[in-house]
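A single chain comes next, written as C-alpha cells; it is the form predicted on its own.
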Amino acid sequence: MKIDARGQTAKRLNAAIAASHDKVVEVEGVVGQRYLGTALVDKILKIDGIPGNALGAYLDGAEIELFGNAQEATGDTMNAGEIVIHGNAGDATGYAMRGGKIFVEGDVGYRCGIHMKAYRDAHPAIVIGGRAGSFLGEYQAGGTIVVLGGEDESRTVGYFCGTGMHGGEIWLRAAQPPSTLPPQVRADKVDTLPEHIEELIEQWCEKFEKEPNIYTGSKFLRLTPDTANPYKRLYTAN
C-alpha cells in the first residue's frame, strides 16, 4: 500500500497506516508530520521525506525505514522493532529507548541515547555511521551505542560524552578518549571487537551497503560507568 502524505495530518496518516491490511506500507511526500509509526507493532513502514519529531515513538516491534533525515526524538521510548535512517537524525535520538535497534547512516545531534535503558532480555542498540553531538549517552542506564565516526575517526563525538552514565556501554571508533570525558566514565582501548559489537556493525553495513572490514578492523574505545553513584560529584557538595 502507498500513501501520499501531502496535506495530511499525522493523526490521519497513522490511522491509515494502522488500518492497512498490507504488511508493507509506503508513505511518500512526508514533510514535518510528527509521531509517525507511534506504537506500531507488526508492519514494515517505508517513509520518503522528512518526518517531524518522535518518529517511531513507543515502537513495539514494527520496522521503519526512512529515506531522508529525521528530526528530534526518533525512537522515543521504543520497546522493540527497528528504525533505519538513510540520512542524519536530530537531537535525543533513542530517548529512553527500552528495546529494539536504531541504525543511522549519517550523524546524530545532541543527547543521543539519553536515559537509554535495558531490562531482562531487552537490550536496545543504536549504531551511528557518522558523528554524534555532545552529551552522547547522557544518564545512560543500559543498552549499547556504537559510533563509527564516518571517515574522520578523530571527531567521533562532541563534548561531555557519557555524563551521568550509570549503565550500558558506548563504543567509539577512535584511538583516544574524548577530551571532555567525565571522570565517572571509564575508557578502555579495544583491539578485537566482541561478537555482539561486530554483529551490530555488520548489520549497519548491510543496511547501508558498506564494507564491514573498514570498520571492524579499526581501533575502538569502550566506555562504561566507573562508579556506582555517577551523580554525586555532579550535583551535590562533598
Given for the second form:
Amino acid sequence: MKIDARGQTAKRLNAAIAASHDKVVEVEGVVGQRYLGTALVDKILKIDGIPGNALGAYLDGAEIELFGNAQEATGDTMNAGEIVIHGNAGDATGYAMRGGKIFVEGDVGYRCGIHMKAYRDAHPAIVIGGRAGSFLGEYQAGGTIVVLGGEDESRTVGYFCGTGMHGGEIWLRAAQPPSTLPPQVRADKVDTLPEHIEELIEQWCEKFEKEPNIYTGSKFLRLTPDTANPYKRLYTAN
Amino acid sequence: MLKEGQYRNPSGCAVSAVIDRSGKPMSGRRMIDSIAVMHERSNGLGGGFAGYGIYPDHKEFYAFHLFFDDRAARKTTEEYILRHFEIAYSSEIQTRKLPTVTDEPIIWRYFLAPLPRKLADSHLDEREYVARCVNRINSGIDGAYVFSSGKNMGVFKGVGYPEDIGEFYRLDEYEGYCWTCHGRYPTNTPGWWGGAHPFGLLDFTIVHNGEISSYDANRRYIEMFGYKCTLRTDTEVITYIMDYLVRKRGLTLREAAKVIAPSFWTTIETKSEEEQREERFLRRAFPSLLITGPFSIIVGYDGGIMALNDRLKLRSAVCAEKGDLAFVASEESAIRRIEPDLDRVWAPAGGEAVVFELYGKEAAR
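For comparison with the form predicted on its own, kindly provide the form predicted in complex with the partner chain.
And the full complex, kicking off with our chain again.
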C-alpha cells in the first residue's frame, strides 16, 4: 500500500498506516509530520521525505526504513523493532530506548542514546555510520552504541561523551579516547571485536551496502562505566 | 488582565529564517509556509515575522510600528513623536480580518527622521537618540508600544498562530531579501500582542526558542547601561545584550556569540593558543552576559542573520543552503517545505554561531 502524505496530518497518516491490511506500507512526500509509526507492532513502514520529531516513538516490533534525514528523538522509548535511516538523524536519537535497533547511515546530533537501558533479554542497540555529536550516551544505563565515524576516524564523537553513564557500552572506531571523557567512564582499546559487535557492524554494512572489512579491521575503543570509580558521593556526603 | 512584565513566561516555540544573499526580494509568503510546518511547536498565543528590505521607497527613514490600546494613547504618542521627529509618512497598517486573530490593538506605522536641531542638542549618536525615544515611549506612555524601529525593515507580530499572523498582516504583499519568524508556545501567558516575537531594537531583531535560566543575572547587568527590561521575557534581555555588545561595544557577531554561549573551560583548553586567548578574554570581560539554559535564536540585522544555540544545545536548529539562499529553522522539515532540493544541510554545534550575510556585506565593513 502506498500513501501520499502531502497535506495530511500526522494523526491521519498514522490512522491510515494502522488501517492498512498490507504488511508493507509506503509513505511518500512526508514533510514534518511527527510521531510516524508510533507503537507500531508488525508492519514494514517505508518513508520518503523528512518526517517530524519522534519517528517510531514507542515502536513495538515494526520495521521503519526512512529515505531522508530524521529530526529529533527518533525511536523515543522504543521497545522492539528496527529503524533504518538513509541519511542523518537529529538530537536525542534513541532517547530512553528500551529494545530494538536503530541504524543510521550518516551522523547523529547531540545526546544520542541518552538514558537508553537494558532489561533481561531486551538489549537496545544503535549503530551510527558517521559521527556522533556531544553528550553521546548521556546517562546511559544499558544497551550498546557503536560509532563508526565515517571516513575520518579522528572525529568520531563530540565533547562530553558518556557523561553520567552508568551501564551499557559504547564502541568507538577510534585509536584515541575522546579528550573530555568523564573520570567515571573507562576506555579500553580492543583489537578483536566480540561477536555481538561484529554482527551489528555487518548488519549496518548490509543495509547501506558497505564493505564490513573496512570497519571490522579498525581499532576500536570500548567505553564502559568504571566500577572502580563509581558516582558514590558525587552530590552529597550522605 | 496581567501583561508581560507582570507575569513571567517560559516558552517552547519554533523559529525559521531565510535570506537571499544576492539581495533579491521575496514575498513573505515563503516564511508563512515554512513556519506553518511547525504548527505543533506553537500554541496560538503568539507569532511574528521580521522582514528586511521591505521599505525600499522609504529606506532613509526609521520605520516605527506601534500598538495602541486606544486613540488617547495614539494622540499622546504622536505628540511625543512630533517633538522629536519629522513624520515623513504615517498610516494605519493594513490588515486582513481573520476569525483566528482577535482583540487586535490599533496598529500604526510611521516613517521618521530625527529633528536635526533636537538631535544635535542631545549630543547623541543618531541611532542612540532613536533607541532612547523608543525606550521613552515604551516605558513612559501607557497603552503605547513601539515594536519595530529600524530602517528598511519591519516587525509584524501578534497573538495567534504565526501562519495566521502572517495572513493578518498581508505579508504576501511585502517583499524583502530576508525574513525571520517565530511561533510561540508560552505555558503561562497573559497573551499580549507586544509580548510576541520578534523583539526588535533599531534594525536588530531576535526570535528565540527556549528559556534562559540566567535571566536575572543578565538583567541586573544590562540594566546598568540604561536598558529597561520591562517585559520580563528572555527574548527582550537577549535583544538588549546583543545591542549592547554589537552596537555599543563594537564586538562582531561571532565575538558576541562567544560571550553569550561560550565554550566550557575544559573545551577551551583543547583549542589552539589564539582561540584560547580570544575565548578566555571574552569570558572574563563579560561574565555576567553568559546565558545559561536552553535556547536557539536567530538574530536579524541590516544585511544578515545569525543563528546560535546554547552551548549544551538543548534546543534544535538546522541550517541549509541552496544557491544564493540560506536557511535556518528549528526543524529541517520547515526548510524542505519551501526548498525541497538543498545543496547542503547541517546542524551547527552548541555555541557555534552561523552567519549568513548579503554578498559584499563583510567587505563593506
